[in-house]
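Only one chain is included here, represented as structure tokens and corresponding to the form predicted on its own.
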Amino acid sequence: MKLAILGAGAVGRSVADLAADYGHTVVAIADSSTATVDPGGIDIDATLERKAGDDGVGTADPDEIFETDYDVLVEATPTTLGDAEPGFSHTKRALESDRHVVLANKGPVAERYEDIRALEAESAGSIRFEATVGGAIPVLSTIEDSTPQAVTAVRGVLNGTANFILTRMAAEGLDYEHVLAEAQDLGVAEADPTFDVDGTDAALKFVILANVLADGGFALEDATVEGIQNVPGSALDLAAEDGRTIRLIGEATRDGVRVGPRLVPENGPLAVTGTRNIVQIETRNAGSLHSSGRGAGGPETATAVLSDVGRLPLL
């Protein structure tokens, strides 16, 4: 497949770097202001080296990416809320040109699910979005293989930053502010960690899961969300006395989405530690399925993107 990549952050760069290992050719890549385009395949090493030097990825206009001969648009620009722009417009433009789209951007599938499915229905192209939920963990493909109709609920831990903070608070008896500062020093938490610690990031992922189960009908505003900012160290101490701990747990069903701090058994499957994620898929026919791993990171998320590309039919 010939890939055109929109977004040159950690995920976009990793997709470009790993594409050849999966048998694909990158014919274009764009960041917010520049692009490099070559129908025969761009020079990945030179492009990534240029980007690392803060010179942008090339000298072309990002809009030129849509004019080249590509099979799959990889949409890896930052997630935005509400209208999900510009990710939604990028997706629309590719589908209207009868090209495939693989999303790493959560916005279009969390906020405008019915719109993108309608566009897909009118296109020769398809849309896939494994990378939007759980990084390298095969959450959506597992649901697809089980069939969404046979899945009754999905729950789990889908934010590594919040999980790291709660793990450290429990293990060391430290308060939230102390561990947050530590997480920021280690690069586990962003300088502005709001998206992670207030539950928004996890909620977007569970909204996507609810949309898959119910075939649409949900956006972030429909989710009940509580973050971890007000979890005191004393609550974790009390939980430990009872053989339990606290994790930021999300749940998606056909009826709605809930995300918030929950008590879980200390040695149970949902009590993953550090930055690990875990997903528990409840099915009618196969019982409870568990998948755990790193839910973020450039190479990890890129493997989900490239696995999706491998599932697409030739146009």
Given for the second form:
Number of protein chains: 2
Amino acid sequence: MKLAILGAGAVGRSVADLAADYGHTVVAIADSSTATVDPGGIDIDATLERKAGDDGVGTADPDEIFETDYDVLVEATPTTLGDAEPGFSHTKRALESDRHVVLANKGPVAERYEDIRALEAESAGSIRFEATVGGAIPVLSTIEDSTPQAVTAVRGVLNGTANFILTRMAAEGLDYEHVLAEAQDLGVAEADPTFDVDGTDAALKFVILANVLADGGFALEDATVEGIQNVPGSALDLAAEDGRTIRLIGEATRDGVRVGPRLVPENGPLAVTGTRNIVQIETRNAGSLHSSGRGAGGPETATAVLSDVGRLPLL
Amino acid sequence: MKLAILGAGAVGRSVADLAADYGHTVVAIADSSTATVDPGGIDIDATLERKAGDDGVGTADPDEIFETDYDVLVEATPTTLGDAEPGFSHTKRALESDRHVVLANKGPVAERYEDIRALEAESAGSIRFEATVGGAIPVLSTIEDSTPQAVTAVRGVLNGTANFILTRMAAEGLDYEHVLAEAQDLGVAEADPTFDVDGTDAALKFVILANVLADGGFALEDATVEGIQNVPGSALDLAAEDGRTIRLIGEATRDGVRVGPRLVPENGPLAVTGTRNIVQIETRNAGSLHSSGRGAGGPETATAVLSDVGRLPLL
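So the form predicted on its own is up there; where is the form predicted in complex with a further copy of the same chain?
To see the whole picture, the full complex is given below, headed by that same chain.
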């Protein structure tokens, strides 16, 4: 397939880097102000080097992406809330041109799910969004293959930054502020870590899951969300005396979405460590499926994007 | 899709039972000596009741299955080794009629993988075999979506009977013979448990995985296999003193297949309990994905079969 990649952050760059391994050609890539386009396939190494040298990805205008002959738009621009712009409009434009869209951007499917599905219904193209939930872990494709109707709930840890912080607080007996600073030094938490530590990032993912289970009906505002900023070190010590620990756990069912710090058994499946993620998919006929793995990172998320590309029908 | 089900054991019956939930019609089902056929869809409840009453599945001849107008042959007859007959011939016949085949029977893809792929190449139909490895856990589809080339190894626990026995031996300090009898009483182990306890069942699954990774080249005879029959209770006690336990672990890489009892950390991911299974899929770009769930059972395996049906292209 011919890929047009919108977004040249860690995910967009990794998709460009790995596309050929999956048998695909990158015909265009754009960041917020520059682009490079080549119908025969861009020079990926040169483009990535240029970007690494802070010189954008090329000399074209990002809008030229949409003039290119591509099969799949990879939308990897930063997640935005509310109207989910400009990600929503990018997606709309591709679907209205009867092209496929693979989202790494959570905004359109968390905040405007029904609108996106309506556009998809009118298009020869399809949308897929495995990369929006759980990085490398195949969550949405598992639900799709089981059929959503057979899934009753999805629960788990879907934010690696918060999980890392709680793991370190428990392991070292350190307080939140101290471990957050450590996480930022390691690049595990961003300079502005708000969405990771206040539960928003996890909530967006569980909202997407609830939308898949219920075929729409949820946005971030519908989720009940509590973050980890107020978890004291003493709570973790107390939990440990009882063979338990605390993790930022989310749950999505057809009835709603909740995210918050919860007590979990110390050696149980939900007590994943470090930046690892886990989902527990509860099914009607096959009990509980647990999948864990790396929930974030350029290459990790790119594998989810490229998995999705592989499952798209030819146009 | 129209399904023709060969085999009316737990798996075949569960596929018939759940097919409608997934939007499919059962046009035929056969056990070893009887069949029932109806191009408009068989009366599933009546057929399952008849079978439960030990009166076969109908009055037709099993061979009539192949005369029916079906899209997908579900091959759920018992796994056989060596020439993998009659499962291999059933698969061949369907592919030669340009029909799809979904296997729950491990024989053809463990013992004669290249032959099956050659038949598939000449057919308008495709083969899928998620149900042959790990029951409800989506192992093969995960490898497929990641692309096999991106997977370096698959490791894990893929036999629930052996795992149950080892779990109980460790938990209760009982010896193998005692726990085996308990497992048989519970229906977790068969009257003839040989293939479960001697590692053959697990080995067949890891051989299938090696065949997927390497695109053929392996059969059961190529695997190095050791079972659990000689694990003494004392070994588990000693392991526990060290914070470890013993599980029947298998591993498949492009270089080969090994199955045997191994020491694993007591609270680590490989120490699944009871009849649960787990696979660790090692990838080039996304670290290690772990998936655990119910590895066996009628409904569990049927969900894997029906997942596969959902991924087949229209004929």
